[in-house]
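One chain follows as structure tokens, the form predicted on its own.
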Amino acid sequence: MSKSSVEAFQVMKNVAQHPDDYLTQWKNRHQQPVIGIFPMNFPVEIIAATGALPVIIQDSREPISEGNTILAEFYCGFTRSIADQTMKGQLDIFDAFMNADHCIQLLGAVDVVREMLSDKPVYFEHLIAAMDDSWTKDQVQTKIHAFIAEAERVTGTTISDEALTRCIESNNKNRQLLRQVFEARRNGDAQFSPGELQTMIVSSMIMDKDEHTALLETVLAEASTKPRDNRVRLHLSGHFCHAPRVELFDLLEECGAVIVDDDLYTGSRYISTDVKESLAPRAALADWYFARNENIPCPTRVQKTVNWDEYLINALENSGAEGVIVLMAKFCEAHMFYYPELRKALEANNIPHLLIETEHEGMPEETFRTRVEAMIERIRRKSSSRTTAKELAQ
């Protein structure tokens, strides 16, 4: 890659690792508020249309200390990290907070933010989880209007349809570029590692979309296909709200696997669906909420016509993945409740899979390594032509 391409990727990496530096600089340049968005379904185009910067709040890599004194340890690591960041003043840079999801643990973290940062607006409107009821579409449309009204109140800026349309186009362009990279990986291009793809997604969640798109275009302009090797092909599934540790990606590849697809929130799930530009913008944002669940079903939503397990099996057929690593954040209730169905479907289709439960603190690396190596060996025995991790290292 050229110097400009390397520098563009480094900017994304710095933003993903140190979002506060970017947010401080952005506020100084634009003199506009920065709004913290809780995962996973708030339409960020609404905030962008006010001139403010919507930022999806990230898990911190810092060990949780003060957060453990205010939320019980059976809350997931992401929510306890939010509480920890709040107590340490690390969320002070945000001018307001928005949430559209009714996860009980997430609401606990939002309540900590509401209590400790009482001088800042904290807004919650629940997007209905039952997708099939006769009143669902009207209710979602009502919520979209409520989001818009609150964004106007917090920022003091009236949102026009023209501004919404511009932001929808900007976000769609960014999603489409990112999808190109993920589709290339699915089709056999191994140029970008799983950690690099995560860097692209996380930085997109934080940055101004036009700035991020310009960086992506610089990186992708010089991208050349790198055929993937003969390692065992795996699909990563799960891990909502926050990004898995990059060390885990590295471990999987060291064991002789290559990641060919995923449905992670900080992955394919985030970029799966565009907002339809053919519809009126306020109606299009409501439509996006439904279309998103149809493209990659979410276990936090209930819809008779879509199932995560069916989606996953089809995804494996499309990518040629030979097995599934299920990444479950400890105490993630939505994932825990759905996992038995997922496991049942994978076993019924004779698809090798492995559940790895992750925690915020620490990673039992060698324990994971042993389990992953055993799974990969089972898959490899099905095909004598497989290249071993040792052979690849030689």
The other form holds:
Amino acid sequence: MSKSSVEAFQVMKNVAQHPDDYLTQWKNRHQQPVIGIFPMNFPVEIIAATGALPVIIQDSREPISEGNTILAEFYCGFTRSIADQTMKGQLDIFDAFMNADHCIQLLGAVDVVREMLSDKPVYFEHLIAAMDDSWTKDQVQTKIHAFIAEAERVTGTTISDEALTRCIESNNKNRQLLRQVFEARRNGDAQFSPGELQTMIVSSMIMDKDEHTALLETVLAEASTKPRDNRVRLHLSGHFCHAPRVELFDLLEECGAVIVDDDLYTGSRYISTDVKESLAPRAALADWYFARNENIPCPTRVQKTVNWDEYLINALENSGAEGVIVLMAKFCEAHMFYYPELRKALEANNIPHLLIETEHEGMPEETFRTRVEAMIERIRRKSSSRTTAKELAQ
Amino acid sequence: MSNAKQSSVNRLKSNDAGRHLISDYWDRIFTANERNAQVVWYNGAALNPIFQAAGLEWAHGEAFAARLSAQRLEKSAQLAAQEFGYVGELCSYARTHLGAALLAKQAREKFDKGIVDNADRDDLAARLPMPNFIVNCYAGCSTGQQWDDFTHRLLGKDIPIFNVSLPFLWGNRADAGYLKGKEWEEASDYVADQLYKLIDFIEVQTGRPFDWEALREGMTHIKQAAEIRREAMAMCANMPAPATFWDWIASVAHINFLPAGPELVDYFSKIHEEVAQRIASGESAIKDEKYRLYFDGIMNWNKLGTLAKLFAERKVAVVAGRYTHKPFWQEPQLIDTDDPIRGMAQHYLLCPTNHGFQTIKDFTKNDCEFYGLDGIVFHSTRTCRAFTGPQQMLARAMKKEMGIPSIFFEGDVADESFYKGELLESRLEAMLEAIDVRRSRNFIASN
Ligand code: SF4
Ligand code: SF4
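Compare with the form predicted on its own: the form predicted together with its partner chain:
What follows is the whole complex; the chain from before opens it.
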């Protein structure tokens, strides 16, 4: 990699690790508001079209202390981290907050933000979760208009169709570039590690999209394909609202696995769907919501014609993954509901899989290692030409 | 006091007398398939008057999970759910009901193959009749909607399902609040509109026109029963309280899902009468009431008797609670019996898990004031994130704004493994001591 490429990647890494520095600089440069967005379905183009910066709020690596005194300890780590960051003043940098998702734990955390940062607008419109009903499309369209009106109110800027179209294009371009990287991985390219891909996604969630795209272009311009070795190929499934710990990816690789695909939110799910440029922009944003759920089913939604298990089996066929690690953020109910269905489908297709529950703090590394090694060994026995972890280390 | 021999818990007799209404209802449910009655499974809001008017049998998922737990018969269903792959942290109502659905499905398949007779289903958890269709109408909590979706999926995806989407009353605008503002009016219309669509769906499922007159009649009974119930509850502002939270818990089934008819009105009239009589004669719900508390949290069905006793023995009257006082047709004035749909829609939106924190704080304050309460007990309901969401903020706000102390204890709706009894006892005793200290300080200051 050239110096410029290394530097571009380092910028993304810094943003992913220290969003506040970037946000402070961005605010100084642009003199525009920064708006905190809660995952996973808010159309950020609406905020960008006002000139403000939409930022998908990240889980903090800091241990949760005060967050546990304002939300119950059996809330998912992401929501307690949001509460914690709120109590510690770490979300003060945001000028307003918006949320379109209805997970009850997320709503609890957003209500903490509203109560504790009572001088800031905290807006919620529920993008209806039952996707099949005859009135859902109209209702979603109404909510998109409501978000637009609120974004206009909060920023004092009228949103034109032209501005929306421009933001849709720039977000699409960013998603397309990221998808290229993921697609290459699926097809056997191992040049980027899972941690590096996560850095790209998280920084995209935070940064101005054009800036991010420019960095990505620099990195990709010089990237050369690196064929993956014949370690056991795994798919990572699940883990919504926040990024899994990179240490977990490292552990999987140390055990002799190579990650070839995922449906994580801080992964393929985030970039799965473009907003259609062929439609009028406001209608296109509503359409995006439905298209996303069809591309990678979201367990917080209900849709009869869409099945996550079918999606997963197809994805495995496409990538050639031989096993699945289900990463479940502890206490994430949407995932708990879906897991048995996934398990059944994987078992019916004779695909080895392992459920790993993650918590915000503390990773029982050795326990995970033993379980992952056992699974990998099982897969390896099926096919004798595998590179072992030991061989790799040599 | 007239009742020197009363034990620490003095339950309303009229509640006991109305128990048969519950068992009659469940008997009807368990025999529905044999009678070739059409059955709907539903969760969340009290849609039962609509089902009743449509000539259906209605089985409420939460109610069944609660019944199993209250009778300590929930384990087999929970085991079935666990074997299927549900994690123990999943809402225990959902987990128990999904397990019951699995057991009922297996039993039905065996029956259809002639392997067993229906009478062989001695495990209560396996006795739910298979539904002809499912209706979901869950306020506030996203878990409710996922749960029915998975019931639909595990029963084979071919049973029709209808979702009523209830918008969360978040309160985006300055005019928003309990029963007021543009958000409230728009949400009311939106849900009412869906209820009309639900009725169209039911007409298709039953193959007969909906009986609007029957709905009007049913809602007339519900409105009367609800008015009487609310009045009787309000009489508990009397000191000592003539009835407690546990008495209102015992009548939740009646107001929430039993058939709407004259028996319902009669049942609540008798409760009203008994409450009034107790006030007249000075009879209290617990012996030597000394403290008055509020219960915040969904019910712990495994521990009904234990909890009622635990508080009563410490001279604590638990007078009101978010679970008993804020849902269940609690604003009967909203119901227009000639044209009941909008008022029904509004009640479905009023579930106490469907409001932002500010509204919850306001109505908790009002209840604490109205009933003259000394403190709050928070049931930090382990697998119900809907009820627990605002609790810590509520505890802080009530302390700060009203000087009302509170304690937390962990338990659950239908999984007793989460119950921490010793913690509750020691925290309760500490809070009562603090109340004593505050009272003596106030007494000294006023002299
Ligand atoms: S969807 Fe899961 S991870 Fe996201 S906020 Fe809800 S519980 Fe947490
Ligand atoms: S978590 Fe609570 S409110 Fe939600 S479905 Fe379960 S019992 Fe109902």
